[in-house]
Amino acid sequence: MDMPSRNTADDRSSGAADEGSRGFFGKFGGRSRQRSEAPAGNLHTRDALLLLQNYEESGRGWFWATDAAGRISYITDAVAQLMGRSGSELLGTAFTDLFLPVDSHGERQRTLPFLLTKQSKFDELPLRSAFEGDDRWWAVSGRPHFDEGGALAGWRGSGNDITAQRRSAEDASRLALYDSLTGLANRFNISKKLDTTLAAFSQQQRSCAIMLLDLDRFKQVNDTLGHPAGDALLKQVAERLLKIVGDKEMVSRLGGDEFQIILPDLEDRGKLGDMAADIIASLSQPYSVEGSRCIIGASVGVAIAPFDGQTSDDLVRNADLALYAAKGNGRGRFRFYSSDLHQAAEDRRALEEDLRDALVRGEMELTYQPVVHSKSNMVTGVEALIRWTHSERGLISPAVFIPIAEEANLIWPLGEWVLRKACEDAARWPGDLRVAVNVSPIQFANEDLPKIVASALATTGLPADRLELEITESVFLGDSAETARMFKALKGLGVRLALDDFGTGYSSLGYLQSAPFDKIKIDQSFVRGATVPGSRNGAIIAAIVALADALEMETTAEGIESLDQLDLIRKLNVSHVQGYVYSKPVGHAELIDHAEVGSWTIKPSGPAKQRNDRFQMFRKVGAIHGNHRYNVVIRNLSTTGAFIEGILDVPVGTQFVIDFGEGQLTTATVRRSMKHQQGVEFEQTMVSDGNGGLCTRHRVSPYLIAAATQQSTSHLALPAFTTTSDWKAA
């Protein structure tokens, strides 16, 4: 009797089975009998084993099998080729080994080991391939069998690639705590992350800092090269924030153009300072954006728990608080927090409404500072500088409120009428004195500012050469065509351009090729660490001289106090000079009687040599000697000591703890005493405020404090003493 063929799925799958690492249907089935011959109920299980065969053929998913000690007896060899073995090269690994341990990628769930020893069943436990150079997740589930006696047998399971689910929820996941664009930590990590570490850090009494960061000038660059040059500026300047701070995990955009920095274990306001002042530097550089050279800058508020703040709430308001006052203060700074920095805001809110009406009040006025030539003392121009007397508040200086004009859109009109005023006075001058009025950035980017100057001249008459305009480097921002038809404009009416403040952090040799520079303003940062042993300083003024001379221009260098600084600015062939040394700002009145005199020569005078900044001031510290504090009041303050007085007869040597308030201590020794007036030392030197004052590079921890309050309160309340028998007794 003949035997029935067989069909060409039955040959499949004896073929298969003849391999059996090779299928399920295979390992399991055995080799197949005729169809005829099989019974019924063999012919539905063999069915059943073909669809296996044919779900692991489709790569949807796949099978495994182990004995009892967790050895693999099967595989699907597909999926055991995508970790870069064949099925019966893992023929006897331990299934464990497929796959990294858990505890490696952070996973909070049962281990397999742990599963596959309680002999637990698992449904779609996630794995991550232990196999260098596949990164794929699956998820496994899996079944223990026994035998006839009741003892593990083995393990079946099946697996399916999860990997695009996989990465799609970390993408989710990374989204929802980094920002997009620079990779940054956002808003919501960054808040956490800080709750975290202060929460941590109060209970250890440890430090942490953090700087808020607001770009200055994006929006111009938003305006000038549209949003996409924006995203590329910001992403080149989350990378230059990763080379100062180094970690990325304390970098965060808050959004648009803030930026937060988280600083653990850090409250040296010395070493603070220098990293804003490192921030601000770098990113003041310029960028080169689609093509285009951008400028812009940056400001910072620091605050330093405990001492500003323990929760985050206050840290971050009291840091945006430091943030307001940089950038009311001129932009392109640093400031610390401190207490009176809520008053100083509500200061600047009135004196923004108070400035609108200044001009109409007539409160507003022009004073002049003298240029002068530096080899024959001859003055050869002012500089107009604006001066606000306050009907309440006396003299406000411009530092203070020309950042609230320009913020206030109050700058134009301010502007306006400076340089109207300017021409006004200059053109009563006798002689040929030249007037040196400056342009902002707004100004100079209004079109309508040639037309403001051509009416300035021929209203007063002056003759257009005796006007300098003198423009900062910020107005290169972009490079742009309006700016090059701007200068032509500007040098068609006649009128001289002076470039303010070269050597900043803008400078590019690249627009004084172009731009029709009569003179380049040397800055004062440069001047003033000329002449202190090491400085390349020197060198610098002398390379921008050399600069100037081969394109036929002045220069001048600002900010010269100190004789020792003239005769360098003199031996480096500056032309010109401006400062203390020569003269401060005078009135329009006594200019006239200098000039009706004829030729107006000043002899400089001033310090030999340049000597730490002094601030006058007239500022209640206290002085601890001993068990006793005295009130006294601080008269002028530099890096090194300070003048004093309000203690009778204080023995030279005598040594004081100077409290400045806000847990700002410093111990000082006397080195002059006369009568109720004394000289001291700091034992250690003062740092920048970043606001053109000084504070302590440490402060007394709010916890010591408490725990010194505890111990004795009478440290802390000490009599006050003023008097001659007063100190004696102490």
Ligand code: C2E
The other form holds:
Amino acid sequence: MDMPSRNTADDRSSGAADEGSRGFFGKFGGRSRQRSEAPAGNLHTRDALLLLQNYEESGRGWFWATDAAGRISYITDAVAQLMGRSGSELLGTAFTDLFLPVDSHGERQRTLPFLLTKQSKFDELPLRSAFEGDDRWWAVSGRPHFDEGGALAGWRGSGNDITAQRRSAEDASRLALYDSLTGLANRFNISKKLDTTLAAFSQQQRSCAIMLLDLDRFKQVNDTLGHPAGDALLKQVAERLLKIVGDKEMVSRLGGDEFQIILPDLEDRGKLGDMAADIIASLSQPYSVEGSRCIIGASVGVAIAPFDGQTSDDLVRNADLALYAAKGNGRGRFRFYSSDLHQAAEDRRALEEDLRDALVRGEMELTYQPVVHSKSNMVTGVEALIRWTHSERGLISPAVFIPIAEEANLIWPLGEWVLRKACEDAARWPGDLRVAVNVSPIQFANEDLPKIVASALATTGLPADRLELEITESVFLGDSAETARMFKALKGLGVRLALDDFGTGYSSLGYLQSAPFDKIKIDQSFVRGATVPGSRNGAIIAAIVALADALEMETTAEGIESLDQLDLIRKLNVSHVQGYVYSKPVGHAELIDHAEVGSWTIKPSGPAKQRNDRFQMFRKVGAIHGNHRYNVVIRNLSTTGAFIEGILDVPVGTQFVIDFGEGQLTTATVRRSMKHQQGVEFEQTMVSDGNGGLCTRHRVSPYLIAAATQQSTSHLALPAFTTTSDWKAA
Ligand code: C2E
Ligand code: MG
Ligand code: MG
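Previous: the form predicted on its own; requested now: the form predicted together with the ligand:
Whole complex next, starting from this chain.
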């Protein structure tokens, strides 16, 4: 403490210790009274002293005094003890040393030393105890007193405990910054943080990613298990998020089931994609809330400054758009922002509108995909798959429009139409082929479902055991009593039940024991994984098959395309197969043709091996060589290379910079060259864009582009290649 010190060390110790024990006014009362007026009424000095002593002993307040240098000459023993000392121990200590020089917000507290130096009185100054283990707050008042010559003689004052008031004030300010349920930063807090981070980072040309996260099916938990359960779930979600993200201050709950994460200095889309996938996987693990098991999912949108926006408004809006797209792609996914999402969001809204009267306009149709007995190649049934032929856009995948229908409350009429149409068709097939119909979890949660199913069977005359309802694991969410009632009602009708998409989300074998399934359908992603060397999927499939056998359930492997996959599936004793290796979905007329022949068998055919995730496409990109930029078309793309078309006779070994747009540049070397086509290998591997496509890991920052346009570009004057357009023109 830089207290002005005019006193010597000897002065400091002069008799203070023994006088201290006589009480505050024992030492100072008399002297101070000399300067004051006569006591009020007829109270004697001694009485006044006793009153003050009583007050001191009551613990409601305390007194202090210092010499002119600010060293303690008296302090109430009780308060000294709260500070872990005795009154006499503290004598001679600088009064300012009793308090922390910083306040709770980390701001320096200059006031006390300053006031003492200024020799002015102060009242109720809030100060925090400096003693370890003591986090009290005191309101301290003090008055200087002077000797006859007018020089400062010392200080006297009082203090009282304001810890409780202080805490509630801090709580209030914490409430203003933190979400009271999860303890995470709140919307206000995180948006300020993002503002300041982005402002600072744009100066320093640093990048910063944000993730927006929305829970899938959270509303169902709230609706079926109640709000306290929903709250308990949100707390666990927050804990899981913190475990992955680490920095507590950067994770926020925006409200409801929406969260935001700030990730400073992160622009690597490979790392961001991995993190988003980790978050989704972690949040999709089952929760136990108030004795119920429940399962939700999460979707994530990612935007990165400065590429996707430089202000927090732009960045958040774009992350939100990415989130919307992630949800539109069938939930449980992440998605990076890209500028074409603006168009996609508009398309989706338009699609929702068109979906409203697609049924009336007769744009919906059912196709049927054979389900084949894996050992005998005999078709035992078909799965009804809905097809929408849009008047302008052509065929639209159910993976796209079913989630829209679910969100827009259109799934119920659509689902009922599918059910009635499938039963009607199946009733006309010769033989006893089964028909499987997909039932959305939203239909499953509606207590009218058994009535509709019964009515569809009754009006078409289809025997109940020829109808199979496919439901996904998400029906195990929420009220298990209600779920059990629904299972019972459906089984009571005599229909078969299949568990669809097993192995996609949060699979647990636990509920198989209790739910009355006749079949488990193992998802295609799971089967594909099984052919990858070192994968444990094969062992897991074997376990599922063993369990299913024991429970007398059938198994179907979905999405089998290649002969090696079929081989594996047969070895693992999966009883049925559904996939292109046998047949794509076929129209009703074609199905009738096959079924009429009697027993319907299909010889499997397909590629020997599954090709390694190569995306067939027709995408226009730029290929830059020297100071020439060519327009080329990518015909297929993998993480490590691409097949490009459009430039003639390029020598092997030539290096291009491929420009995918939006700052996505990658260096590529020609490895194979055939007239107007080249196979190129990328210098750096591409990463998943969260949407089944690929993107570059890094992008060229707008800062660099701005800097580059200041200077002239390449000085290389390499010879230009001929392009196919020159070639066609010639
Ligand atoms: P799902 O029920 O798992 O259906 C299997 C999907 O895998 C179908 O896609 C089918 O065409 C596809 N598939 C089958 N074999 C192969 C293969 O070897 N390779 C590949 N790449 N794909 C294969 P589709 O018809 O596009 O349907 C997608 C999803 O949309 C369905 O997945 C189902 O969840 C939903 N869906 C389809 N029709 C309906 C419906 O009528 N109602 C409801 N609620 N959902 C439906
Ligand atoms: Mg299905
Ligand atoms: Mg499936």
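Note that the rigid core is defined as the largest set of C-alphas that superpose within 1.5 Å between two forms. Residue numbers count along the first chain shown, from 1. Predicted model, so just to flag it, every value in this text is computed and none were measured.
Align on the rigid core first; then say whether the Cα of Ser455 has moved by at least 2 Å between the two forms.
No, shifts by less than 2 Å.
Large Cα move at Ile210 between the two forms, threshold 2 Å, rigid core
No, Ile210 moves less than 2 Å.
Core-aligned C-alpha movement of Gly538 between the two forms reaching 2 Å:
Where the cores coincide, Gly538 shows only a C-alpha shift between the two forms that is less than 2 Å.
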